[in-house]
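The chain below stands alone and is given in structure tokens; this is the form predicted on its own.
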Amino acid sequence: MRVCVVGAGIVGLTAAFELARRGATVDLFERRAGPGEGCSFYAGGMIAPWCERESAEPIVTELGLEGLDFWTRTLPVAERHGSLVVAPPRDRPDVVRFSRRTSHFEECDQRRIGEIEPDLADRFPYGLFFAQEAHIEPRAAMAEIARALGSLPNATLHVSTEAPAADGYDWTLDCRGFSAREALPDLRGVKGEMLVLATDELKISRPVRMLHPRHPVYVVPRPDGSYMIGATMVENEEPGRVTARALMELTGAAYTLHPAFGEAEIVETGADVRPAFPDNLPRIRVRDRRIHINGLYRHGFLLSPALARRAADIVTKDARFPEFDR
């Protein structure tokens, strides 16, 4: 069986990898110069199914558990240090509300927060620790899955190449994200802006989500000692441009988390458009011999392994998933 996969973001990479592992002959086409150069490039990389349950539908947690297994076992590139949720003392009710909407956490007082993240011990008297969650460095993870894909004799990655016509392929998987809007008219764009800060004045070992009424923020440590600060969510389809407002919000929230971020070096800024449907839930739409996998919103790395597995079931087992084909 020959399969064409269009788009080498995290969705296309995981779908191609899953199909190739099952024995299909896979051609993965990316029009950019390399894989993962779309919105996946600016992702936070939090593999946090229980934290996401606070604001997402239960299906996101269910699919996310498959993602957690994939990144920690199938392709073990994740660091499983858990996630920490905190808020400034005056906003403690926000943490309590967060706790009521999710599970699999440990309530932490100031002493326990100090054991988990010593540099935050004096700043937050109360928090939630999700010990089973993980995080990855997105660009390294995409490089690793591309390497794993390249090691399979029945898979080929074509970069700087437009996908050919479907003739000659049994199936085509469209994984182009927001670029597929002409085929998916109900797809919308949600812009996310981020920055990377570097400082030697503190050490944070796991993703920290700081709740705030106006500017919630997450801080994700990177292997080089820098920190990804993200991310805004703006109903905006303009990629690339980072606004002054976003920088003020993100740097201000990071400073609230710890004053050391006030003197940190800004290493990088970035923005791109996340694809989303009106309900912020993903779709696997089957039209003849073409499968659209799209609408992962802000959960690309979390959900892509589970969606790739279901798309591969459609191709190799003639499975159907009507709950995703809406």
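Rigid core here is just the name for the largest C-alpha set that superposes within 1.5 Å across the two forms. Everything numeric here is computed off the predicted structure, so don't read it as measured data. Residue numbers count along the first chain shown, from 1. Compared with the form predicted in complex with the partner chain:
- Shown in the overlay between these two forms, fitted on the rigid core, is a CA shift at S151 smaller than 2 Å.
- Taking the rigid core as fixed, one finds a CA shift for S160 of 2 Å or more between these two forms.
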Contents of the next structure:
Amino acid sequence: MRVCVVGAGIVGLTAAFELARRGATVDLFERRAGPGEGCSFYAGGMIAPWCERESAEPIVTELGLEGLDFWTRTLPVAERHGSLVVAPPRDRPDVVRFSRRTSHFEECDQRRIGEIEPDLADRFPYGLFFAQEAHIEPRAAMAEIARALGSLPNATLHVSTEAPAADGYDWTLDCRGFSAREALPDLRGVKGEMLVLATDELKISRPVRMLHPRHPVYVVPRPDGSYMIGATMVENEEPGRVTARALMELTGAAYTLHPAFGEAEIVETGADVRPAFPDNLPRIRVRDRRIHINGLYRHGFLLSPALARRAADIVTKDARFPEFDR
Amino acid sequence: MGQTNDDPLTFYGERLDSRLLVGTSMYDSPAILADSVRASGAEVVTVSLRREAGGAQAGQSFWSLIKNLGVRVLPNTAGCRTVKEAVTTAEMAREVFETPWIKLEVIGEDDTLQPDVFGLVEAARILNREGFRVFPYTTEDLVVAEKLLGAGCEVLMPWGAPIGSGRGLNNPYGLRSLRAHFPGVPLVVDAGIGAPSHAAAAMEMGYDAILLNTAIAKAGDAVAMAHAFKLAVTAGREAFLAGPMEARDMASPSTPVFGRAFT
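Which structure goes with the form predicted in complex with the partner chain, now that we have seen the form predicted on its own?
Now the complete complex, all chains and molecules, led by this one.
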């Protein structure tokens, strides 16, 4: 069985990894300078199947549980300290709404929040703690998969600007994200902007989401002590450009979470386009011998392990998943 | 739609059958947005230019999703804080959405998002002169309303409560007074509506239509809530036309007491 995987973002990497582990001969092609340099590069890396239910369908939680298992057991790069949801006193209705739509959390008062994240003590009167959730550093996670692929004799990563030749393969997996749009007319882009702040005045150990009616943000700690602050959601397909407004919203919200962010150094800003279908749910579309895995929207790292498994079932077991082939 | 055909609403000479206008932001997905708009029966949706079109007008996919809804678009100047910003945004919106309709917002205060009514009147004057059909987002203030009409507006959109607050009609007295002062002007309660009962209450007062977004988009089931609002707006309108009874202080038996057997 020879399989060509196009695109070495998180979807292509997990798909190639899953297929190679099952014994297929896999060629993974990437036209950028290396793996993981598309929109996955800017991901938050929250493996939060229960939190995501706040704005996503139940299937996202279901598939996300497989993702949680993948990142904590199959490829154990995740930190598992749970995630915390807080809101300033006047936005308490947003916490109530969040709690109504989600599950698997502990309701926290001010004291409990201080136990979980001491630096956030006395800052927020209510919160929700999702103890079983995890987070990863997306770039390190992708490098780890690439390394794992490199150690398998039946997998090869090709970094080249030339389009891969489709002949000679039993299957082609198209994992190009928004770049596959010409083949997927109902795919749209949802722009996201992020930044990374570095400060040693603050120690936060798990992702914290701060709810706000207009500018909800999340803060994800990185292993080097910096913090990824994300992310805007704009129905707009322009990549690359970080607006002043976005920076204002993200830094303003980070500052509200903790004033120490006001003195932090901005070490990175970034923007890219998330691929999404109209219902914001992923697809695995089988067309002849070509499989499109796309539309993971905000949930690339959360959902890609489950989708990779299903795509591999199609290739190796002739399985079909009509619920994702719409 | 359909059941109130003999009671149309007119904005700038355009006839509408539905008296519910809905916003398009904050939905969990465009698919849920589309289903909600259909369930609401709305014939007009508001779209924010600033957020969705971007500098390079790259929001083409979202825009074509909106177009496919088959409804009229009322672009808005949401988030604008100055007259100049609002006017520029309106001009861009006219080009992008190919309509002279504009929901004019000039925000004066960040916490309450309440309109800067001085800037609003000035921007309305400029835009009306440029041939726009202006739908100003205003307060229930009578003098401001008068000035907006003087600036050429033929529709007024007073708030019920601050945007996104879901508090309903904060000042029913003021809203009644506005309605009474301008019996011939189409008045739309815009912003602050949280529950269908709020929408029905405004319609019972004689308001011509309701514009809302968050109450549907952030409901547990947006599509079901959209339908609930459709029913509430229709109920409120029919109640207004039917003429609600006057409240009184004492009980008034609905069956005669006189002649009833002693028990």
